[in-house]
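Only one chain comes next, encoded as structure tokens, the form predicted on its own.
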Amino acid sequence: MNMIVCCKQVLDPEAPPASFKIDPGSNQVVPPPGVPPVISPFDEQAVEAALRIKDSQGGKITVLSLGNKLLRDVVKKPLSMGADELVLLEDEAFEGGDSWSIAYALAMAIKKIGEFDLIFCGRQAADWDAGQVGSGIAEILGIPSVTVAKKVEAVDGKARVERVIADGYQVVEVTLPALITVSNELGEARYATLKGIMAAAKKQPTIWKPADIGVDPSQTGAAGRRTKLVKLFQPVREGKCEIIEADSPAEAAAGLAVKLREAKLI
């Protein structure tokens, strides 16, 4: 079973909200000082989904990541969890892309990697939350895709997927090769072991530039965007508190009900 997992390095979503700043001139988030980036949590669960298949029936897992000046300690985490190889699309030409240009570059890299049975992606990235790249890769490659998976099994040339819906889950069978996006309902990703960390430190990633995957730099990153970001801003949140005073709990409750009706909340 040959598997590819797409992982993205992102700003830590657990960082304090006050640490995030917006540069209005460039419409970009300013990286919080002293807060290192991480692998997007949904992507870690995508790695876990691939590892569970590898645990049960063997196989090879190649991790694919796109960006520029990627931190090796961050992007090597899937290797320390048990993945086999790491391929980095690393060049300034890959910066500032949208869902389409990122999906296109990843799809072209997957074509270069060659034979595969399953591609895993997180259901969405922890920074933009668009949830479009996985489906975009599948469309470009011309393969079926299943989104928001909570469980994945591979049997007899098919993937059996339990995908999350509003009131439970549905079971879908899809022929291979296929792409699956993985949700947090899969469960926590495993911790890296000391042995895995030491092994990952010795592995060197394969680094590809746009020319290595057969694309022109004008088709990738900011140059290849098909969407325009009009404005990026931090919402202003205001809160008001009004204390209802009364001689008894019953009077306080009645006063509260009046206020709620005035605010059209009840």
The other form holds:
Amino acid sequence: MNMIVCCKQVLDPEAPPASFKIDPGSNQVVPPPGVPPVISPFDEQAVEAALRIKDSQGGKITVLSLGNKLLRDVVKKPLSMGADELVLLEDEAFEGGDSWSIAYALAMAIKKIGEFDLIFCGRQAADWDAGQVGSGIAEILGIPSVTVAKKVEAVDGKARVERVIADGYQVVEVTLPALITVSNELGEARYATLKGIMAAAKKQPTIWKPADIGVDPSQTGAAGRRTKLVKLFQPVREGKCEIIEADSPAEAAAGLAVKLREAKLI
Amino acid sequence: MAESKGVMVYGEIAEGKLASITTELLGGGRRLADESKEELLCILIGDQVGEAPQQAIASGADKVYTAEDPLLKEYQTDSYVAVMEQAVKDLSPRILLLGQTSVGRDLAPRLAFRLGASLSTDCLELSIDPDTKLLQQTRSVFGGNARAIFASESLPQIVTVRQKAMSPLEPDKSKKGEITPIKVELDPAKIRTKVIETVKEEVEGIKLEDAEAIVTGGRGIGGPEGFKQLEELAKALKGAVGASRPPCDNGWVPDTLQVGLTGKIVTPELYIAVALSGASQHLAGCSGAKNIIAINKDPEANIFKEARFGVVGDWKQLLPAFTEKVKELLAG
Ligand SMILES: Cc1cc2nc3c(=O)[nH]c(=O)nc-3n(C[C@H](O)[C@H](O)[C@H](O)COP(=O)(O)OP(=O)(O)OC[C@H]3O[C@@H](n4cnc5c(N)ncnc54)[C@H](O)[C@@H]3O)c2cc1C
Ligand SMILES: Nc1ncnc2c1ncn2[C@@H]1O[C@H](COP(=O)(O)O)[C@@H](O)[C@H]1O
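Could I have the structure of this protein in the form predicted together with the partner chain, to go alongside the form predicted on its own above?
Below, the chain from earlier opens the complete complex, with every other chain and molecule after it.
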């Protein structure tokens, strides 16, 4: 089973909300000091989905990350979890892309890798929360896609996928090759082992530039965008919380109930 | 392609009726269509669309297009994208609205890439820019920490809209509109997925999305037993129990109870958040609640910034007394 997993490096989405800042001049997020970036959490779970298949039936996992000045400690994490190879699409020209230009470059890189049965993506990247790139890659490659998976098994040239829906899940069978996007319901991604970390440290990623994957500069990064970012801003919160205090927890709790009654909320 | 015009809503049908997201989109779409003096179209796809077309007209649509075929019984990416691709090419709307639902999340990106069009997902607000006449698409980004306004560089402008972000119109049964079936030519060989089974994991009682009172527990509840206590309070309030992500991930409660960016979007009158920190991704699902009440042992917890009333303390000590007093007040 040849598997490819697309992993994006993002600002830590679980950094304290108070540390989140935007530079209005450049319409960009200011990375919070002292909080290192991470692999987008759903992408780690996409790696986990691939590893589970590798555990049960063997196979090879190639990880693809696109960006510029990617931190090796961050992007190598999937290797230390058990992935086999890392390909970085790393160049200034990849900066400022949107779902279109990113999906296009990733699809072209996947064509260059050539052999694959399953491609995994996260259901959405934890920065722009778009949830488009996976379906986009599948469309460009002309392969079927199943999104928001919580379980993936490969059997007889097909994948059997549990796809999360609002009130439960669906069991969907899809022909291979296929692209699957993974959700947190899959369960926690495994930790890197010491052995994995040592092996990852020795592995050198393959680095491809736009020309290596045959993407035209006009289709790359900011130049290949199909949406224009007009403005990025933080919503204002006017909230003011009234804290109910009392001598004992029981009294405070009863005080809260009385407050809710006075405010006609119960 | 013909000249692009009109606002099109992709309609969803649930249990033979228009889904609530669709009446919301028709309400929002009507406003956009009126502003740009265009028609509001609605497309309905399924094996049978039943009374939904009449309902769509009463909810604001001028024209309804229906695509019926046994192969369209269940949503599947390949078949639905094929029907939508043809419909959008034939009808060339300027704007296409879908819901940020299980279906919309899957259909919209694949369709956009097939058409070469742009897409903004999970939009909260839409307006027409008076200068460019283009759609200004405000969406939530960075887990709810920020908002971004996007504009499309090409037509059609496709967006998915968050549930409950728009208001439906009061249905007008006397409103007239056209209903036109569209011809579906599907090649079963090109449908590369097969739905083997659909498993519902609904909990008993009032649905989270419909509840006017919700009691939500977070990681600090510590296990499934604690949720029994939250249930007791929810029952007293004739409401429902929700959860932040960790209780779902840990299997304390079913995944379908998750509130947030990637869970349910709820807008109750009363939202009681117990032992959850108020991460932006959680607030994305509940910030539309009219009144948030927070119970948390950490006075610095982010949830207090969103709450109207709060108590600082251990929920284990607070909740029993709170539930008892609520019951007493409701009884008297
Ligand atoms: C892309 C993405 C999407 C996400 N989507 C969602 C989503 O849809 N929904 C969601 O909820 N999360 C989502 N998350 C996760 C989110 O970022 C937070 O990790 C999560 O919401 C935290 O849950 P929590 O508040 O229950 O836990 P914590 O942040 O751990 O907070 C626990 C709180 O409980 C309090 N506490 C502990 N013990 C007690 C006690 N005895 N009495 C009183 N208070 C106590 C603590 O003070 C603390 O504030 C998403 C994350 C990402 C990256
Ligand atoms: N720059 C990137 N590098 C690698 N994978 C990416 C990148 N951007 C998006 N992806 C993949 O596409 C998924 C969806 O991203 P998005 O459409 O941006 O929300 C992510 O979870 C990743 O699996």
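Since we're looking at a predicted model, the values are computed, not measured. Shifts are known only where both forms have a C-alpha. Just so we're on the same page, rigid core means the largest C-alpha set that superposes within 1.5 Å between forms. Numbering follows the first chain given and starts at 1.
Q: Select the option from Pro33, Leu194, Gly239, Gly114 that falls at the hinge between the two rigid parts moving between these two forms.
A: The listed residue located at a hinge is Gly239.
Q: Treating the chain as two rigid parts, note the angle in degrees by which the smaller turns against the larger between these two forms.
A: Between the forms, the smaller part turns 44 degrees against the larger.
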